[in-house]
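Only one chain is given next, in structure tokens, and it is the form predicted on its own.
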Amino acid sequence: MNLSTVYMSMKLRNPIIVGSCGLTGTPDKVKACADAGAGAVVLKSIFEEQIESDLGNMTDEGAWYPEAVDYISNYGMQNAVSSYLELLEKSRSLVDIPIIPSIHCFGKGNWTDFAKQLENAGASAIELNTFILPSDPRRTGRENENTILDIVSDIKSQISIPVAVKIGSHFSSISAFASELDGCGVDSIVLFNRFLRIDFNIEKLNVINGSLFSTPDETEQVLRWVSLISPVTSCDIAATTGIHDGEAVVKQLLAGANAVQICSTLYKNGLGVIADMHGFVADWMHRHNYNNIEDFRERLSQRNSGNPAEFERVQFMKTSVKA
């Protein structure tokens, strides 16, 4: 079976991408992912604050995004830009699959010039990991969305390589915002970002980290929105969160995804799960008489469904579960 696919105009040998995580944080780890059969790799994210600090532009520590504080205190700010460029260049020399740097960003600033440096260093594309927690009552959802759109427009004006935007699900109208991103010229939308969760220790009465890894059932929300968004945008779609096995890969492709990103399953099951996914997808294609992914991709999106209303039903009308 031919598992190759095209994602952001890049031909991948298969649709399985290792998402941004600790497993893509060194050249040797990137090579291990490629050797295990990944179609592409997204490098571990560099934070906007790191770039600004290294460029001498971050002077107000109070402006730092809270999610970055832990990372920065652990890994430091010195030479962040040069170290990240070195990671890209060395990884690029070791593998022959697309390498996609990731920038964790939440505002428009001088850090956007860094995108051009990544392009010059050999990046195949750039993924913008964007999110503004909608927790400030003084800031409207429209303001948050405009900030992301401004970032995208700025980056797109500076580089010629493809740009993907990874978003969360906290929008009043995900489909409308996806259409706006599409209108800005993004090459892919990645659905969805899985954010750090919190929990409470009820004995020590303090806040602790919640579940670190995704679970397979989390892919269901992604499945719905890939099915809904793929028909209304011209850009590519990458599905992520909760994709732990080959069956989940097939489902996301049927929904309309061009590729999937995996992370948690690699920590839980090892890099060998990539080959397992390949085998499942190939066997499924053989059983259903498909020779290429494009023969079935988007087969079950809302556009091609015999009952489009199924994708928009949000209340239980009938269930087999007995009360």
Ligand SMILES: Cc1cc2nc3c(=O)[nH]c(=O)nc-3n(C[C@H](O)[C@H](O)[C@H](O)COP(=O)(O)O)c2cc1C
The other form holds:
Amino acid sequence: MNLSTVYMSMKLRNPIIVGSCGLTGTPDKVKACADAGAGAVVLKSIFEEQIESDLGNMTDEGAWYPEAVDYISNYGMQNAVSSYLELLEKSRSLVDIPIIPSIHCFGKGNWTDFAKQLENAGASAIELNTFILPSDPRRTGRENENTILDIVSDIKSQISIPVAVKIGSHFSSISAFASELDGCGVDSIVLFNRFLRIDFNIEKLNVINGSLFSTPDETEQVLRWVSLISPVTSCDIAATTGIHDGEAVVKQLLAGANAVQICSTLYKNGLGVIADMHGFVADWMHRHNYNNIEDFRERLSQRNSGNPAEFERVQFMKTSVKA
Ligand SMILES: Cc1cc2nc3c(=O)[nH]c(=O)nc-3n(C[C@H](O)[C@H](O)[C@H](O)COP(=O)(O)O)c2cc1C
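Show the form predicted together with the named molecule, please, the one above being the form predicted on its own.
Full assembly next; the chain just shown is listed first.
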């Protein structure tokens, strides 16, 4: 069975990409992902603050994105740029699958020159991990969206390798924003990042980290939006969040994804999940007489499913749950 696919003009041997996380944070771990059968890897993100600080542009820790402070205390600040380039170059020498560095960014600045260095160091593409928590009551959604669009336009004008933009789901009109990203020339939209959550300890009365890993039911939200957005954009789509097994991979491909990105299931169940996913997808394709992924990809997107209204039904009027 031919599991190969094209993602951002790159030929992948299969559509399963290890998403940006600690499992792609060292060259040996990247090699382990490739040996386990990944179609591509997205490297652990470098933060905009690290790049700016290396450039000598930023010293005020108070102005940092809160997550960057945590990240930098774990991964270090010194020589972040050279360490990241070394991660890319060493990984490049160990594996022959596409390697996609990831930059966590939330504002335009000098750090964008770094994308060119990544291109020169052998990056196959770049993923921008864009996130602005819409928590500031004085800042409109339009302002947040414009910031992301500005970053994308800037990066696109500087490099010739493909650019993916990973977004969260906090937009008042995701489809309209996805169309705008598409209009800026992005090569892929990654739907959706799953951000760190909060929880409360009701005995100690304090705030604690919420669940670090996704659960399989979280993939349903992604399925709706991949189905709705893939037909209205010309760029590729990578689905992520809650994809834990081969069945979920097939569903996202049917919705129109060109590839999927996985993390939580690898942490929970080990890298062998990738081979299990290959096996499931190949067996499913065999049972349905499909030889290639393109034979069925997007078959159940909103445009192709034959019942577009089904994708926009969000109220419970028609469900028949017995009380
Ligand atoms: C431990 C951990 C670290 C992560 N680090 C990053 C990161 O550096 N950059 C990023 O874009 N996403 C990061 N993510 C998010 C994942 O790439 C992915 O989008 C998210 O976990 C949803 O996919 P999943 O349901 O397969 O876990 C991280 C996730 C986990 C669990």
